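Consider the single chain below, provided in structure tokens and representing the form predicted on its own.
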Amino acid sequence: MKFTQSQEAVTQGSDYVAGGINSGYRTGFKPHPLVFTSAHGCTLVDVDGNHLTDYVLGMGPMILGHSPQEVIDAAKKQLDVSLLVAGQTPTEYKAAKLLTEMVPSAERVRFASSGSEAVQVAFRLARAATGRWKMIKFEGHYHGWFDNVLVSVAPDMSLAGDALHPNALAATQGQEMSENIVVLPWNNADVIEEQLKNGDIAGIIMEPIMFNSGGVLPLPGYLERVRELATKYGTVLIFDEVITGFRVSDGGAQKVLGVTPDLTILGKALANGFAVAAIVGKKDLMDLIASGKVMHGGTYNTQSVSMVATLATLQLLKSQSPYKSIDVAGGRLMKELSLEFASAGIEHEIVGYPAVFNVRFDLKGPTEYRSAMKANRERYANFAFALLNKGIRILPRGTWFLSSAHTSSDIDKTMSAVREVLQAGI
């Protein structure tokens, strides 16, 4: 496939867009960002013309796929009612009436436009609730692009210092760095216990599972026993389920894992690709923000349209049938990936789930971090490129996220350029 005409598009849109592109993570992907001109089901077409069936779904947000009919419906039906009104609607009870119903932590709701503000929240409330202003967080872990959490993310292993008790790095130039910030080793909970002793903890925020880098999934009790140490210690727990979010279950990971957080951060699939995300937790600590001693605004906070794409995209999910037909497809990709990886002499494993699960080439078991960057992610990343020019597009990283659009013969065209990827040797 050739994709020159992106590239132009993007070189001439530097001219007037930074860079030509509008975040910083649309880099990364060979041959260069593409530029779309429209997507439908699972299916993106690029403005060289190319149709490629999509493994990205915007980052995760489309788990209904690109043109889900309730959902657009409700959009365009609520585009002759209100936009923004600076108050509330009825729409957002509803949405959030269904959050409490699915999600264990959900005692209370709040919503907002970026899984990035809505840990913002999170760490008021930690710092509020318990009068103490330290964070621990995990390497690897990503919560956002503001300054105050945007460490060790994906640290320079020469500069990350002992894996017990690592640095925390500054992910990008001009970014102020906090003392009150702890990066921990994830799966480890000896070394949270021994930080908590110190009383001077606030909170604990993490992926439950961790899907930004790396797939890794919580060690048998790890997670149990990071909830009984929160507790013993006056700590709160916050999961940072953006990702993991109905995609893991309607209720998240938490309600498959069977460990209730404190606070959870939602968003991407929360609303299929409007600017939705949402903080929900136990109602002692959300009356922090409804007394007014802790401030969350937002002008564009319940945005009308978006939160009828919500409550749309919330009833298909509580309905279960979105998942049906997901976990025929991402069930029949994840294995036959395994059998062609296998089939190929390719040392590999695959994690997670089948509406978001991660591959990685020649490592197995990796508990954390430092441990799952020694998969060959070039050798991967070369992989990706070979699928792209094939028309399958997926994340370099490894992660993969399946949607209610995939059908069987997606899967079939999938796995036919999978194996004269591999036929031809990466």
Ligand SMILES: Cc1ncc(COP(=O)(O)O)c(C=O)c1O
Contents of the next structure:
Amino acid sequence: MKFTQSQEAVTQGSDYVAGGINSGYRTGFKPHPLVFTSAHGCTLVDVDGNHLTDYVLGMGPMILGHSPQEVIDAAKKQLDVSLLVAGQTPTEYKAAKLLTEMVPSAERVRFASSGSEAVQVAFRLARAATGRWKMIKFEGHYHGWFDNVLVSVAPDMSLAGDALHPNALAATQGQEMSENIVVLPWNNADVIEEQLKNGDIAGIIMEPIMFNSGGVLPLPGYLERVRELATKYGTVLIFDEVITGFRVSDGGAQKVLGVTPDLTILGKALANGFAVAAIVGKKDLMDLIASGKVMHGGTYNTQSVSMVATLATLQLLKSQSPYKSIDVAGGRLMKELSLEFASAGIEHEIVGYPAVFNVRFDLKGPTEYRSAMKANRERYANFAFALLNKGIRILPRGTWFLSSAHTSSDIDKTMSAVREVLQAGI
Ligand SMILES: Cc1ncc(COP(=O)(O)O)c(C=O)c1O
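Could you give the coordinates for the form predicted in complex with the ligand, as opposed to the form predicted on its own above?
Below is the whole assembly, all chains and molecules, this chain first.
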């Protein structure tokens, strides 16, 4: 496949758009960032005319596929009704009510316009509720691109320091660092307790399943113990379910793993491509927002078209019908990929759920960031690039996102491309 028109478009676009891309995370794809002309179902069409089967799905949001009829119909209808009213619409109450029925920790809801913003509300709430300032985050976990959380997400190992007491490392020039962020290794409850004993930790934020730095599940009993510790030491437990929410289940990872945090961040699959995120949580904490003691704002929060899209998406997810087809397609893909890697003699591990799983090469059983980074990431990135050349688009970092638009013939097509790539050797 050729991607020359994309390359040309990005180069020309760079005369106007800084770097030719509008999010720093759209770089790093081989051969170069692509330029798309349309997206329907699970198929992307690029400016070179390539049709690509998509497992990136907008970095996760498109759980119903690109342009699902029910969501698009609702959005089109709303375009003639209202766009932005700087007030409330009945739709946002319906969507919030659904969230409280679906997500275990959701007693109250506030909608935001991106996951990164919603995380900031959680930090404010944790600090206001406890009167403490320090927040614990974990190496390799991603919670958005703002200064106080873009810390030790993909740290340089030569600077990262002691494994049990990592250095908190900035990720970009111009970033304000504060002593109020404490970075710890994930999946180790003892190091958390050691910190909590100081009595100055306002909150703990984590991805309940680490998908941003290789797929790693919580060890048995880990989340339960963290829950107990947070309660014992009066610290707010925050699950960042921007990826896992509505992918691991209709109630997020917390529903499946059986541990309920105090606050949860939702985004991505919540609105199938519209710019909607939410912070949800226990009533007593969320009351701090209700009373105005903790400020949360945003011009575009609950924009009318986004809200009808959210409601339509949640209604579909609650009906369970998207999960039935994702379980079949994704389950089959996980099984067949594993068989093909095994017969090609590639040591590998596939971790996760049919709607979101991670594949790594030449490593099994990592429990946190540093061990997960020992996977053969270069070999995997070569595999991803070779698949792209066969018309299958996956993330070079190992995560696969499935949608209810992926059919058995899409899986057939994907698997025959995988076989060709593995036969040629990676
Ligand atoms: C776990 C997690 N939290 C937060 C975010 C930030 O969300 P947004 O990109 O909507 O700001 C992301 C984005 O990828 C994420 O994966």
